[in-house]
Each structure stands twice: as C-alpha cells, then as structure tokens.
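Just the one chain here, laid out as structure tokens, in the form predicted on its own.
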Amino acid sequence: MVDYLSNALWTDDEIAFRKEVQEFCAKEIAPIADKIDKGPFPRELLSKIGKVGYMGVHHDRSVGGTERGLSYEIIVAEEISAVNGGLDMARMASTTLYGMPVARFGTAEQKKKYLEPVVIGEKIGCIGITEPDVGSDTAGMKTRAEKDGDDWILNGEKRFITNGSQADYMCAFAITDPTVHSKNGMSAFIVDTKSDGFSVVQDHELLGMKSARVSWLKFEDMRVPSDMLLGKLGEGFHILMDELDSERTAIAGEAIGYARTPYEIAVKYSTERHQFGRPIRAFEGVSFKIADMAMKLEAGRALTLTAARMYDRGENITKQASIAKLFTTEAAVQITNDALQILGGMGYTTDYPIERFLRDARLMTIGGGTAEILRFLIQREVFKEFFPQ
C-alpha cells in the first residue's frame, strides 16, 4: 500500500482515521472482493462496517454516529472503494443517500426508529428518486402520494434504486399537489419496505458495480402514515436538492478510490514488465501515462476535500460538489482505462482486478447526476456568481 497520507491538505486525526480504515479494509474485505463481485454483498459485511462506526463519521452521536463530518466521510468512501466499488456504493446509499435527508429533515422520533439502526449498521436504506421517465429532470416526477384520512397513498415507480430489493428503508419522493410546480408540490416520506403495496420488480443486471442490488421497485396503494412525511410537506424538492450535494462529494470521494487501485498496479506492473530489454516506464508511451494518472488523481482529491470541508461548515456547494464529482468521476473512468492499456493482454484478464475497477467506474458518470447535468449545473452557478440577482 503507497502512503498516501503525508498530505498538507489532511489533519493527523485524518490521517490517523484513514490508516484506521485502511487496516478494516485489509482485514475484512480485501480477502473477499473479487467474490462479492458477484453480488450482493454480504448483509453482515455491511453491518460490520456499521459496528465499527464507518456508516456514522457524518451523523450526529444521538443516533450512534461521531459526528466527524463529510470530509471523514469522504476517507471511507475512497479506502471501500478501493477494495470494492459496489460494496461502497452499497454502504454509501444506506447512510448518505438515505441516512442524511432523515439526519437533515427527520424529527426526533424518526431519527430514534428509522436512521440509528442503518447508521450503527442493524439496518439498510436507500433513495426513491429516480423514475422509469425520470432521470436528471427531477421535476418531472409521476409518483404520486395521496391523502386518505391519516395516511397517505403512494402509487408510482422507482428505478436504478441503489440497494432498493436490500433495503429495510426508504427515502421516497413522490407528488403531494400535481396542480403546483413539482418544486413546491414534491414531498418526501420514509417508507418501511414490509409495506403492503411495496414491491421489487426486478434486480437489473449491470455492466459492473455488482457486488451492488440496483432495482426496479413499484407502490401499489402503498399506505404511509402521515408521521412518516420527512420535512414539511411540499419540502420534497429543497430536500432531494439537499441531499444530491452530500451525495456527490461523497461519489467523488468514491471515484478516486476506484482509480487509485488500478493506478497502483499500473505503477508496479510498469516496474516489473519488459520489453525490448527495459522496464515498460522507461517508455514515454507508459510513464506519460503514469504521469497524467498521478494528476488527475492529487487534483481530485483536493477538489473533493474541497467541496466536504465546505459542507461541514454549512456553506452552499452545489458547483464544489459537481465540479468535485464531474472531475473524478470521469478521471477514473480515464485513469482506470490507462492502467488496463498498460498491462495491455494482462490486463484485460481476471488475473488483475482492473477490469473489475474500470466497469466500476463506468457507472458514475450517470449515476448521481450525469457528466451532462452536472456541466449545466456548474456553468450555471458560475454565471451566478458573476451575475447575481
């Protein structure tokens, strides 16, 4: 393992936490990643992690957190993902994707019954936002919840649900009021997926991250008791907005996980191999490589530091956080592919995991927010700033 962690942008408690992980990570999953590739990872795994207290580093310690913030938060996504993409994807939608809306929103009781067992790891969440017809345009949601007496109706479909057939939870938006703007009309609410009218349609099957469950889900007159509305109603837009900030830090942290592992073989591989009488870095074709890798790399941290140390002191990081994820998230797609090129037929076999990275890493430039969505969103806060209204 190169010691990456002499770093002026990290605290020693930091840094100190990181070798903490890293040693966790050696000891309970580096032995099984490439067999939970074949998904789903292993419900107890998850609930380790949880035990040791990775789930929690951002959650406040009334629910069984540390409360150290996302920049701690954005250390265990990089060192899980560096073993295992999917189980950090996994890990990361239970207690980020689902965990910080309620963290944010929830009340006391909900806190109490629906985030401390999925941060100390008992139980698993996930997100309902994504649609069958709605992907980026979040606005354009077709679930709808209805009032009926005390509860409320929800009818609709979710998909691409990270850990949606996994799930003991679920943070759901769906329609509160069709005849207003989506942005003042969405709600959200905390399913429990025992549910009567809660249903998985399938499992898909992925290209890589599949040591992951990504599903298909369905409410059919699914009742939800109305002390299970998250926020206020009508709030359901200003949440999900919320949430996608935290989430996006944490995915970039992700990225440079799943690049900085190929990376590391690419470097060894190019020591070791010969041709023509050299070690393959003796040749530019190879080291520029290397060279661009190591950029790209050290600039994504930062950039992904950046974005968390600003969230933790509650300032707005909507262009951090994309330019963070848009940044890492396609470096690792590059930095993964270099490092396959480099041990060339080697490197397309199972013998090393990088195949296994870069199918990984393919996935997150959709996944969270698109390469696409996330330049508008990027271009847009930066005419903000220097045309504010």
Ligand SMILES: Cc1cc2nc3c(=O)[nH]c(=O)nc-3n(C[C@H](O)[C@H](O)[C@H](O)COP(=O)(O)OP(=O)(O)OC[C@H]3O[C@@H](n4cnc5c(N)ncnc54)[C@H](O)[C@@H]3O)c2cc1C
Second form
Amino acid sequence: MVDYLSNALWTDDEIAFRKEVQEFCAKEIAPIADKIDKGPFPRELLSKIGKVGYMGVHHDRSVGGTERGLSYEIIVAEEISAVNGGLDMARMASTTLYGMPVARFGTAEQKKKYLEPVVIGEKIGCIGITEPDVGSDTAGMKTRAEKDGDDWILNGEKRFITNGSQADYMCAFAITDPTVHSKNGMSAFIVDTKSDGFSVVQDHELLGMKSARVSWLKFEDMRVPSDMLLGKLGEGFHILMDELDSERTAIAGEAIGYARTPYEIAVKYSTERHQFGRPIRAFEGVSFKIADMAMKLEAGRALTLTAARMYDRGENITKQASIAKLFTTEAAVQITNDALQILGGMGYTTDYPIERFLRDARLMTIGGGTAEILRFLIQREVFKEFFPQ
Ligand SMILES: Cc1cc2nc3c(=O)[nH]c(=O)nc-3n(C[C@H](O)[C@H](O)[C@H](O)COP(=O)(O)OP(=O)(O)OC[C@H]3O[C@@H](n4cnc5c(N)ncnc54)[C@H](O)[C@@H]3O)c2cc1C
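Any chance you could show the form predicted in complex with the named molecule after that form predicted on its own?
What follows is the whole complex; the chain from before opens it.
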C-alpha cells in the first residue's frame, strides 16, 4: 500500500506501524466496511482490535498497552477511519474518551479493574458529559451526585453518548457541590452500566456514523460506591478539560482518515472518467479541487502530529489540539464534499462510499467541541500568549 502523504515528520517505527495497521484494516475491516454501516459494529471486531493492540498504543504496559503515545493513536484513528468512521468512533470513545481520564486520574486498583479490560478489548467504555440542556457549556451541567453514607447517588440524564447502550463502563461527570462554580463543584465517576438506576432512554437515529451507537441515558437514584470517584472530589472539570485535549487530537487523526479515502477515489475517477473527449482531470475545475484536497490533507496531518508530539512530551496542547481538530474536521467536510462533486451523479449513489464518508465527516465539526467553540478557545489562547496575566 502506497502512503503518498509526506512521511518527513514521522519516525521509521511510526511508518512501519502505519503499514501494519493498514494491513490489518484491509484484511479485517474493509471487506465488511459497508455492511457494518447498518450498525451496530460487531463487538467481536472491537475485541479483535483490542487483541492486536490498537486500543492500547497510548496506555501503560501495566494495563495491557504498549506505551507508544498519542502519535501512534492518531495513526490508528486515521487508518481505521479511512475504512469505517463509525467503527473508529466506537473504538476511540472506549479507549481514549473513557480510557484517558481513567489512565491519568485513576488509582492503580481502578486502572487494573476498569481500564485493562477496555484496553485489551474485553469491555467497552464511554464518556458521559453532554446532557439534554448542556452541550457546549459543560460548566452548566445538571447531573447531580449526592453523598449517602459511603456511596454517591447519581441523578440526571446524558445525551449523545457514543457507545452509551453498548458500554460496560462510563466515565460520568456530575455536580457534587452546587454551591460553588463547576470548576470546583464537578466530579468524575467510573460508573458500571449494570448498576440499578442506569437506563438507556434510546439510541439516536443519526445522519452518519451508523456503525456506532450513540445513546440517551438516564441515572435514577443510581448508587455509585465512593471508591469509583475518579481523581479528587471537585476535580471533575479539570479532568474533563484534560480529556478534551487528547480527544480533539485523536479526532483530528480520524478526520484525515474520513477525507483520505474519498480523495483517493476522486483522484482515480478523474483519470478514468472522460467527458468532452478528455479525462475530467484535464479540466482545472476538477484538478484544482484535487490540489486543494492534497494541500489540506498534508497540512492537517502535520498539525495533528504536532499536537500529538507535544502531548507525548507532556506539554499543554489546548491551542494545538483545537487548531488540529478545527482545521482537519472542516477540511474533511470540504474534501468529502468536493470528492462527491468530482464523481458527479455517481458520487451521490451508494455505489461509491463517498456519501458514507461525507455523512461521517459532517459530525466532527460538532462532536468533541463545535467549530465555533474551538475558534473561541484558539483566540483565547492567542490572547493569553500575547498578554500573559
Ligand atoms: C454523534 C454524536 C456523538 C457524540 N458523542 C458524545 C459522547 O460520547 N459523550 C458526550 O459527552 N458527548 C457526545 N456528543 C455531544 C457533543 O460533544 C455535543 O453535541 C457538542 O459538544 C455540542 O453540544 P450541543 O449539541 O448541545 O450544541 P449546543 O452547545 O447547543 O450548540 C448549538 C450551536 O450553538 C453554537 N454555540 C454554542 N455556544 C456558543 C458560543 N459560546 N459561541 C458561538 N457559538 C456557540 C454551537 O457552536 C452550535 O453551532 C456527541 C454528539 C453527537 C452528535
């Protein structure tokens, strides 16, 4: 398999790893990529992905990972998304969105019990932030956790939770002290979805990402033992902000994947399809679109790798992760749309998977921080750099 995007910034080991993941995807996922778009993804496939190690590249060896870092997670995210976006959304929700808060803030016991089974693909995780009344403004969270003896009692609703109806464990955020700002009054919990009081209201019908399941959930007097508190009491908002940095970088990796396959199809089609006695690539209206796609893919990959490298060095990546996610997700929407245009009427059929990638890509200027919120965050970081307090 040819990797036509520049490899200048990647190590030899990362390049070899990408080839390995591409071979796995070609063998195990590509043959069923259209079929699983009807959803839900087969649980055994996620298990297989865990067994070959692609859930754990950024997790410690002590929990079954390989400790290679986020630069490897973005390779996995790109390669699986280049075949089926919904499947990678499910994988990533489990190992990164759920997995990273547990990895970075959990106790050794919590990691052994609630992270290792997810990293090796035996269990599925999800993250519960969004609520019916709370989207971008996460500090306005309504879900409450009240102390009752040694336990916490959770009440509230979570909406749009990827893997919600499939997950064994959730990293759930709730207000533990409503008398102070959420920055200090929010806490994070590991929740066992088999607990009494946990229910699935419904799986949402989605435009794309159809091989994943995204759910509306309810906690009704759900008892959570106090040893399931993640991090310190009142540390939830900090855990949430920390999680979003790795999530946004990994989503940027996925976005390159959604865009790459439609781009490849468009390049080939523009050579094969003839109109007015010439291949359509001979028309600048077509070939300049391809030039723009190539430019956005190269730039997006470099931005994403920059954020991942900085994360792996322990640096603050709020600005870089936001830039990478914003650029790649907007580029993915443009690239998938332009690829569809290059195929004309054929692009609008299901004979080619471009319509599927376009539907999948469309989510990502919304999920994990909308494009508007990311622009807000980027400018805030810029002004902090120019005018430190
Ligand atoms: C398929 C899918 C999967 C998801 N998976 C998860 C998951 O696993 N876990 C989870 O917790 N959440 C998940 N989400 C939720 C997702 O993160 C939210 O949808 C997203 O953060 C936006 O929140 P919202 O939909 O409530 O939009 P709102 O916050 O209501 O925003 C609506 C519009 O207003 C704009 N807006 C809001 N505030 C501002 C502002 N200050 N300035 C400018 N514009 C603004 C937004 O950009 C947007 O265009 C998922 C969502 C979807 C659709």
